[in-house]
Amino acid sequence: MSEFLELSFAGIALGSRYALVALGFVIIFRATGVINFAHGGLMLLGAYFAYALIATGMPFALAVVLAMLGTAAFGATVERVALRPLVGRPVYAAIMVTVGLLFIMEQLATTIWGHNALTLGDPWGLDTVTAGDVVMPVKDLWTIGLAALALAAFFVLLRYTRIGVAMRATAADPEAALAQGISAGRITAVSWAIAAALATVAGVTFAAGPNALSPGLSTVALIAFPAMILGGMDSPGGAVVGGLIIGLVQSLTAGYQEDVLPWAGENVHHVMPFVVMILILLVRPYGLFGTREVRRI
């Protein structure tokens, strides 16, 4: 039982990171109707920005906050320069632009910081907390706390601020929002900025501690992608639930694979998020919390 609880706790910590990434996908999709494949690049650059600041001797927390602001500004700039000219064009054109942006961001990161693995430092150490027979790493507790704080801040912004109300109005009915004087361009830029800031937090939590920062970090977004799909492409709450589900599935599969699926291979836990996504979509094509599209004939 203690092993199950420890694996579940590790899965929640992992799922919290995935939730941050999935929420970034959802924010931009709600604002633009475009799946942003460049999101992994924003996560990568955000983590490298934090590394560059930490390398100057800056405190870890301050470096992360400044990296969030820097990546947010970068994300808003990318939207203004590369995506806004495509407004009114076919959606696939914007999607292909985000794919191109991902490769550009990855190349930019390797040009500046190289291909070698770097360390963000170890702000949490290897300390653990014991609750009964369950051993919980302090770094996972911090990860869950940081993710919860970032997610709570977003939902407060979305519900209780003017810009949050404008974002919800634009997502619900773009034409009505425009008629009320809400600038679609401004909302899109803010959405990219918020998604980029959340991506930075996710990138830092994935790369900090005993892990290493390398250009391969951007591929994490592909693993988090099923969290967005199974939660619902337009549902922020669904992104959080989807992230937690994917994290738990990966952790439990990795922990019990040798006992349950010894024939499946060593890395089957990397595939399981996509298996779960397919199974959910077969039953609920719009995801667990996605808005069902209604067509009138």
Second form
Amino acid sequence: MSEFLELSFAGIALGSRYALVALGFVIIFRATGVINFAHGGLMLLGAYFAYALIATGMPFALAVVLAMLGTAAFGATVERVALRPLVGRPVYAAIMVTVGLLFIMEQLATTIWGHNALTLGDPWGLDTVTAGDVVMPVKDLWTIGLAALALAAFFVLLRYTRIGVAMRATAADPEAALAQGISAGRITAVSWAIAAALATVAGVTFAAGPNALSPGLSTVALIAFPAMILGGMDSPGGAVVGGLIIGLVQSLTAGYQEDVLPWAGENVHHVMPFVVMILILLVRPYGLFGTREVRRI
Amino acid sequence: MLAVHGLEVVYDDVVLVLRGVSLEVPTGAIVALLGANGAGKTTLLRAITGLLDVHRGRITKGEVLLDGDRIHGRDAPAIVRRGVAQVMEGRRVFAEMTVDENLRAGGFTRNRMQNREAYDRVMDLFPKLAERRDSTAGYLSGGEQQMVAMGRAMMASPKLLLLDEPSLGLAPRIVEQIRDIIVTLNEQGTTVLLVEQNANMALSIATHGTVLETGKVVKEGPAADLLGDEDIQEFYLGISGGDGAQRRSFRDVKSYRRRKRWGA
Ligand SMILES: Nc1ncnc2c1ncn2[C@@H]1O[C@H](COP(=O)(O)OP(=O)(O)O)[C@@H](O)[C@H]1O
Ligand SMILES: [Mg+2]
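Now that the form predicted on its own has been shown, please provide the structure of the form predicted in complex with its partner chain.
First the chain shown before, then all remaining chains and molecules of the complex.
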């Protein structure tokens, strides 16, 4: 039982990072109708920005906050320069641009910081907390706490603030939102900035501690992708649920693979997110919480 | 005052939908814009409010003046800031948001103080909405949704309000309420351009009327004159009640005959 609880706890820690990344996909999709393949690049650069700041001797927390702001500004700028001119053109053109941007961002990180694994320092150490006979790494507690904080801040913004109401209006009916004087361009810029800031939190929690930072980090976004799809591409809450499900599935599969799926090989947990995604889409084509109109894509 | 001069609008670079439309809405007036389905009424409103882009439409000739300034070519938010709000065809409320949230969206271009005042005014205009503030807009009745759409537009405290077929699909009793509200907000100082197929309702409160037919103005004048006009009576007023399907075919025949006679 304690093994199950420990694996579940690790799964939630992992899933909360996927949730951050998946939510970023959803935020940009709701604003623009475009799946942003460059999102993994934003997460990567966010983590490297944090690294660069920590390397100057800056306190970890301050570095993370500044990296979030910096990546947000970077994301909004990229959108303005590379994607805004494509508004009104076929959606696939914008999607292909985001694919191109992903490769450019990965190359940018490699050119500046190289291929070698870097360390963000060890802000949370290797300590563990024990509850009953369940052992939980402090690092994972921090990860869950930070992710929960970032997610809560976003949902408060979306529900209660002026810009949040405008973001929901734009997602619901872009033309009617425009008719209220809500500038689609501004909503898009804000959406990119928020998605980039959330991605930075995800990137930092992936790379901090004994994990290290290397350009391969952006592939994590590929695993958050099924999280977004199974939650429903336009549902922020769905992204969070989807992220947690994917994290739990990966952690439990990795933990029990030898007992349950010995024939599948020990890397089977890498494909499980996609298996789960396909199974859920077969039953619910719009994901768990998606709306039907998303079909137009 | 809103003035439209010789406006031509093309969709997809090929479909010419407005063919030299001119129209004036004097400050303080209610002007009715009448016309059958497909005449170009909604297109004219899109041209005024900067929403043609969304539909791959473009103004190819003419101009739109608001108090003497050219406003065509500006984007939709800029035009809302200039004091022009609209209630779109089909209401288009944000279905998953509450009534209050819909109203907040309508006040997006205004500051907190202005929104507080506008909100009180909207609640006075639509006491029903006050009871429904926290309801999800999508679950309201058609009439209530129309009130949300109108209240949302009024949150921008517009000088000029454009209404696109507000009576569409509503019961006669509700249409009367909507009409009374239009009169009230006009008396409180909002100029109104009222697009309608329900000519009876529109002309009963309008000062002026304009009839649009396949992208051209085919008739205009004081509302009282239009109400007495033989063609209008025959083609619009006689058909404002009765069974939907029959009415449509009847209107098609009439509009064919009218076109021949008016040479549009
Ligand atoms: N987005 C569009 N693209 C192409 N044609 C359109 C578009 N919207 C409307 N039209 C055409 O323009 C004409 C006028 O439409 P509309 O302005 O909606 O008329 P109304 O509001 O008077 O019913 C119709 O023939 C319609 O088919
Ligand atoms: Mg119309």
